[in-house]
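Next up: just one chain, as structure tokens, the form predicted alone.
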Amino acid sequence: MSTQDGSQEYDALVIGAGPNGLTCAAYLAKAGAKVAVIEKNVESGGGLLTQEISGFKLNHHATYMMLAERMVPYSDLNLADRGVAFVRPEAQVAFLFEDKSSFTLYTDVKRSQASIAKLSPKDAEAFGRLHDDFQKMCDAFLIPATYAPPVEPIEQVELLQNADKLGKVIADISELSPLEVIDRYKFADRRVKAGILYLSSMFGLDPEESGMGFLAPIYVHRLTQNALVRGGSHQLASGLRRTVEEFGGRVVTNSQVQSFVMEGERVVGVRLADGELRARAVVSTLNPEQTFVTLLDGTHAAPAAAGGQGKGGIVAAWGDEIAELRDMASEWQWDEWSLFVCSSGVVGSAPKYEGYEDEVNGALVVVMGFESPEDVLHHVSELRDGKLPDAIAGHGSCLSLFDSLLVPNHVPFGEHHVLRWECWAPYRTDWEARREAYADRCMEKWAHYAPNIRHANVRVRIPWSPLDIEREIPTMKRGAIKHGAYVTLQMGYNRPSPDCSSYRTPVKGLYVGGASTHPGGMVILGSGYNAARVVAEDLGIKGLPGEDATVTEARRKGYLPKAEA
């Protein structure tokens, strides 16, 4: 229905048609609602970005589905259906080394464990060891707790203490770093342990952090059941945008929000360069300093009883609970460094890494130039110092070993493959004259174990820096994968901050539900799934399904709070 000045009225308006602003309108929309998604760029899908270049599909940014089927939103909401499926190959990541050794771990882990026997008996029972520990943390707690709202830290820990033997070893590590936590189980091999710290950084993070332990089995043992979305990462964001659709949301592109619309001190809308779209309810999937700081700003509004907009922005108007707000965007720290990526369609073979085992070659991600544990941490420290590493190290797959879909089909001479290299990278470089040049180096490198590559006619090549990872998805600050970094103060309920934790704002109407809210980044859809709940509840609107049964069973173990009657 229409205003009287004409302008578009919904239930809900979400910023941001990425990954999580989709979920949360398709719940939403499922439910009955009446939605509308605002994104600023001409496709949907924010990191779940597919280009078909000459035949070829490239994932430029998100292509590793660490949870995939184990989404709660994939089932709820029938993304199966809607052609959304995932492929899992058994040999999940090889680690490389110069000496021709090399271990690969599998979605089984006898075969993980037969494979580091062969540098290492004991280590092969620590892995063991480790696979079985980080399992059981991530089925009983930390996958659960990504489909429910964050905890206050104290009564987080206190839960975990209280609950189990599990719960108190969940609570504990989460005290540690990364490294201290892989540290625990006493890797004697110098390469098993720098594969494993590699696994647990992989994505950006810190290894030597404190506080982040707890994400260290989530990293590991979620690396070791990967998957790609069958056909490119735009798919899983197509199967959302349909389901939004086939409920009657509407997905608007092109079109960037400018402002929120005020009624006394309530978001009622939002403001486009065309006109006004008003909703009940606003979710923002943007990030702090986009949704607190540029859109705030530029808000003007007057308490209802005087009518009208005023001329004072709204940060201006309403004192100390927005203006900390804005405070908490100005200071948001992003990461310190972030991925370099090459993806190149070409023809010829698929990498044949010589004098290796040839289980290497069947493998998702190949692991290369990190020969121990002090590898990965020089490597971290450069980085940290804002410093383009001087050894080029990282990991390359060859994704169309196992998605036939990201190739040309109307070819009919010689093998066709899309390669995928992948490495951390500082933002802060001269990317615009050093680009080229770094990802012919990271292609060289990936040729020093897999000398066929040279031969391979490339018909397609496109890296993407830091830098194009921040143009193209502007929510990436800095090219900021997770939408900011992964340190104590923004984790969990600090995400992005107390007053934000529950995903509704101190601003009334306006709610948050991108990655710089709990779970946070990677393609989990928790943001988006979490807000939609909470937006539902606000709103009165019924016919969401009810809570997973994986969260239920948390909160009956005393790991999550009981659900309120």
The other form holds:
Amino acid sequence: MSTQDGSQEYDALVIGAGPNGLTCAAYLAKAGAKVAVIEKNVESGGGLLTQEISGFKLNHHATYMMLAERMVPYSDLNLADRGVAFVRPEAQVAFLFEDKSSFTLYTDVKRSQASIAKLSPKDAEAFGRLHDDFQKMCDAFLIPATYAPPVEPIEQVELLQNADKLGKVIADISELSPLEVIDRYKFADRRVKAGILYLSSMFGLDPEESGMGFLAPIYVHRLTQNALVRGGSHQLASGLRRTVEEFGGRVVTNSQVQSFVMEGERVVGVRLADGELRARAVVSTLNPEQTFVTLLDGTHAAPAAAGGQGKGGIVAAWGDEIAELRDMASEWQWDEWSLFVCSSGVVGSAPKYEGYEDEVNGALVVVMGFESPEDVLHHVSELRDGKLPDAIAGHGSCLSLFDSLLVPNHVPFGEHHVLRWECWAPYRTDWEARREAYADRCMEKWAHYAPNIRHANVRVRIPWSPLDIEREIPTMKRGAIKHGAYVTLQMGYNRPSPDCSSYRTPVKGLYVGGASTHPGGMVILGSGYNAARVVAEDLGIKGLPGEDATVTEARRKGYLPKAEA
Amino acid sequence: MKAEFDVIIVGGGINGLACGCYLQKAGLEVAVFEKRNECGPFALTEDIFGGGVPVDTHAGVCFVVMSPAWADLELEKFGLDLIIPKVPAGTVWKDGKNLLFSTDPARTYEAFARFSKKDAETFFRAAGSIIPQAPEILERGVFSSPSEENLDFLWGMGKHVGFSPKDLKTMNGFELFDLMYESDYVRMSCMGGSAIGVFGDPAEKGEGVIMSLLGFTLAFGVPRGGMHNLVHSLVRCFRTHGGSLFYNAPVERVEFENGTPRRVHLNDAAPYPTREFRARQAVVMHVSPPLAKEMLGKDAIAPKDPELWGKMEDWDMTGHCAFTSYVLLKSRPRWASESWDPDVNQCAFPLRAWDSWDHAKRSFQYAKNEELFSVAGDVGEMYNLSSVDPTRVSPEGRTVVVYEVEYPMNLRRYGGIQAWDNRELTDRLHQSHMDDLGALISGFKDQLLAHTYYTPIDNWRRNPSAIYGHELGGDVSGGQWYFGRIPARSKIPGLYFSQGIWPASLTHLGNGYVAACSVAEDLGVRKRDWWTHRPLDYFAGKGFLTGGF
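Could I see the form predicted together with the partner chain next, after the form predicted alone?
Shown next: the complete complex, the earlier chain at its head.
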């Protein structure tokens, strides 16, 4: 039914109904453009995926929303009116250690410091400094830069160096690795340092990767401001989709784009199994390999009679550019490791961490198994080698403590909870055979700290390995949760390549706007936002909201170029 | 956001949605409020084993082929692709026999005749007499509100099998099949179909026979890709016609103005900035009667319609319930009875129906006495949908067989209904199901990769309306049969019901249809050329229901 009803001529077609695709389409539709989003899966949402089983709502993938209400599209698109709400627990992250010591980070820095002070008063002070520094960097530049197109690296460093003192600091730390940035604060207690290091690398960032230092403030800061989407992560995708549809856009699910439709050197549409859709602009939110190899190859192979170029057509037309795009895509570096998640719906009490201070029982994220910074680094080195870690370490969350919509709260028999275990895991093809046993080990590790969860009546348990991520969300090849590693050559202006990081590509009519463009993954909606603005400019679509005030302020302070490029 | 509509429907089950589709398509502005993330809590498809096999964890076959809604709402256009199995149903026994119903009547005749030639002829005479009248029977018996005239028509069905209306009123399903057939296998097979049915208790006088005779008019398809596509098609239909759908929108109360329901309030769990919505013309309650009672409140109902209030207060949410076991198999199952009739491997919906006719009678009595372990696995429905739908096979060739067994819901001997959460007890029941499957499926132990089960409380967990896990919004027998049901059109102007009414909820969308008819007639909007199909019309038009009978 995808190509059947209605007109087939659009202003813009967006490939992929993940968070960025829906954001891009929502902005364009709201500005009056005729838009359709094409999604391969039955449901929209991509990584924003909540499966309800037996009344338990399980987020198999994205869960911790690090920007939440601070995402510019949240206010621009009035997502609050469309049922998108966030829950932000005060106690954010607790770290548990074998000797029964612990510390907890809160949204309120003073409370965090009080908790750290029990382990090391000196580190409490260091954390205060780190928190203040990181918050300033995030507010002034790092978050605003999310909602602006990336700037060429040399120019960006120059801007920061020539701005104010804060700009210089940001420029300096950008050269470093996350580990080096954290080292600057000289944490004395191994436990505190282990905790901060885990936060900085919680979503697959390599703590020893140089040039990624600017991500440490973002990750650490955001991970003390985590929020859940009320009712499950998918509510954010639903709210975006409702916006697209309310403004007349279409979301076509269960429909896979097979290739582009070309006219001369221009992409003028996409080909689906049952026909073509045509548009003035096509925005791909897929990964570089899918966009520049699979879809361009499909286009290349389509017979001329079917509206394709015929064999050799595209390459003959602009051989060098296409060849470069293909090279870039085939050399694309995937995230080095991924996540293993085990969600369960249980009847029983919430995890009670026996022998630990009571404050940890109320924390959103409870980190277990990292006793020292060396543990974190060792764990990472095992992952780099593709090994399953010797010792399980990761974090658990009892999400239902914070959002009663996640459980069947109408059933009076017993307490219902959703438990989510998450840890780093390598991509392996043998996950199919290992998944259940590994989930058992993870849950046993959790029960080592919270023995009461052993007695729960487990009604639903779904483990998700990196292989499942790839199967369910094919843009995340090898379980790449960010659509590609965060390394210098794949960040900002280089993401996915200098040719395409403006969201325009060398192929006329073709744009990119997924997590493989600046600012990347993690459900911050920046790529979709930025791509929509570029497409609107090229198509002469007026009526998008003005630039966000925080971005304008960053320009005024000289952190970003004076006028929008 | 828009906060005023012509009609508000409380509850996004498939029948609430179907009602919404009809009314929205007829030109009204309709909003549906659903408590969950998604609509259709009992028409769902879940990958419960995480192995790439879509599993219909509750409703497994789709009776919408019987319904006017299939064509009226153009559900095919909205993505509902129904596969009509060549061997839709049948019964399998542990002694290696089976009795299969095929869409080819000659094959069905042959299957019956192997047990008794006389029974084959009786069955064919009855079917030959009933099936040509099936559209009218369904129109009056299922797709209409109860009336004396319609009930008389139903009692008149006895003529097809040689009984007077008076006979029918005083006999039950056991007597009917005792008298109709001579083979116990034929009796068990027919009674098994009635036992899992939803139009009354087959062991009760009167209703038991109606239940059994309506069985002749049942037809179904298998939604390609999973039952959730029924929900998707209804959602698409509703939205395409401009309907507003609110997920995660639990309704706390319905408020009245001048005696009619006008305002619907969501509770604080709803993440919308507006919590109050207005209904200009009607509110349809698509929640089970005990929930409707809470939302409506005594003050609004009891003085105006004491009978309705009394029914809601006394509503019985017990009766029988479903306990479902799921097994993940290495490949498509082969049934132990394939040497009797190999077509069993193509059967989408085989039943397990006791081991003997005496066993059937005893088992019904045990069930009424709530003797749980005496009835474990006695009668149930199995879904082997990979036999007809290639999408139910994983890339590695794995398949899932679903075994849904009927049990008495009350567990007073075991400490009450919450004993359905007692793992020790439910593990034992599940084990007895596994033993049944082991006896019915060849090489079961070698085939088995994983297994799990859902209890009635799990059903309640997924469907707030299904209190205790009752699948039909409450018992459909005795005092809650036919005239004993909640009326679709209440005496209170503007207040309608689509759950707890006649017919019971099923994937034929009959109760959504009946509720929509009542609202549309009252509001004068049923003057549309599309709202015209009769039950089974469209199905017959596709070439089914034609040959042989």
